[in-house]
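Only one chain is given next, in structure tokens, and it is the form predicted alone.
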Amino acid sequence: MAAEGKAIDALSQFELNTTLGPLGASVNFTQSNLHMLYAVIIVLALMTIGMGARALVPGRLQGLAESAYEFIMGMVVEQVGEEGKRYFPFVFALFMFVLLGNVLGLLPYAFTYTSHIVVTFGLAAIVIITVTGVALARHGWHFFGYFFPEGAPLWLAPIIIPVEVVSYLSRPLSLSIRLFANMVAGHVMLKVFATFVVMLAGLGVVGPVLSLLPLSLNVALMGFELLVAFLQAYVFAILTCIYLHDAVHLH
């Protein structure tokens, strides 16, 4: 991150460019796609190598893999119930994909694919389509009773049903915008303060001294962004579990 002349360009970091040379350009393979591939490889390597040893006293990789497994499994069972175990792979894949997308973007020269609304909305759409499919498979046409609470007066149906349908369809919007907005806001702040460091450092003798303040703020922001990266993955996963609970138990 550096100053673009004397201006602060905080949004160029989100621009998509093709990678992998002519081959990537021919299929429009961008750095966002590349980092998604990195995320998948890292998760597969972690679970394959980490769980491959199955040592009685786990090493670091095995401990990390087991911790991730137990954390997500506990979340699924707590929110959905024992029936939720069958949906564990889905929630686990979502959590790890979002988490890696958030964390990889904090590395130098890396790209945060969760900073693009098309990616987060795509993930949220997958969640809602899956949840709706689960509800229809388990409850059939009775699923549509979800949009009109039992015992409610029939004359309220023209009001309640549209409100419930809009509320249901707004789930992918809220899921995607929350993740996208947090990632964009955090990275914009990081670049702004990093640019201040570069600009102030070039002011002569007092420049390096003045740049210490934005530098210290950037270090603090980096720690905060790591926390946000985990929290946003957790929120995405736990809301998915809540939606699955509604689909399984229909309330």
The other form holds:
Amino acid sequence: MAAEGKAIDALSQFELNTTLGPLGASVNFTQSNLHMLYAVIIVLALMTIGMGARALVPGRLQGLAESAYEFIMGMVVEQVGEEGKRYFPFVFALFMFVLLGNVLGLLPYAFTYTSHIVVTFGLAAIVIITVTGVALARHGWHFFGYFFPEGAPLWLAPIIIPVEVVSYLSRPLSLSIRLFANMVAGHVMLKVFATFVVMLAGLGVVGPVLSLLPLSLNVALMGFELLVAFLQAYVFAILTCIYLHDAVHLH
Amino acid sequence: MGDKDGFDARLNAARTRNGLQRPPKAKVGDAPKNPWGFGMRAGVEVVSALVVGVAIGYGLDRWLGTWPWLFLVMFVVGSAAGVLNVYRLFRPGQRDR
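For comparison with the form predicted alone, would you give the structure of this protein in the form predicted together with the partner chain?
Once more the chain from above appears, this time first in line as the rest of the complex follows.
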């Protein structure tokens, strides 16, 4: 479908369509929602089935579940400190949801819900509202001292405070743009090179040989995209931890 | 994670004794090492601060009917916040926040 005519159609993969027939169409249940549901089911299955055995020597599935748990637990404790353990479920849920979204999107015919800024911004907004709530609950009015560094001359307050507030509010935006841009860029690149394969293959005798070039590039890109999928989920989780650290230990 | 009989403490002591102590890991959230990540991260920080500043200014102007003054002020404030974000990102020796 991408190579019809001469145009490279790299963006139609991000279009939303309703699934599940007339039922899905009546409630606007898109393939994006379907993949979110898949992700949640997979995470739940991993944690319940994987940990069901509770073996002292873990099997493969239990090993995967445990290493995911330990990874995030280590991150939370290292970044936030011991009192950060109470925020572990939040960070773990975020990490697994983003990770599954990125990785599921690499499967053929799958849809990457993290390639939509609405989704990533929604996640980032949840993060920032939670973090602000935590800071307000723990420090009360002292939280607003965060926007004015101690020792700065008072006459600078009209300049410093708006700048600090805008800087604080830009956090969810930069968090969401980073994830969304990485996902979109990766998938567009994959699609463009995949289209080259099809286009070159139709070029007479030498075509199929030439088309091996973009094909091999796509194989390498696929590995790179897998790295990016993990890395971006990691970055999302660790920035959440850093923001939580700021909220718990106000400067 | 479980702190069975101070296992972590004993492991740490043994590691230190044998010179196997792992070097402290670089804090992620610090500036990325490769130039692409470096530029990407800085760019995103500047643009997002600018977008937030401009959006606030535009919204206030629509509400208060003071177009274009608050927009202009918040544009400058947003740029300053973007620079501040990048400064925080690459400030040496200090924890990223």
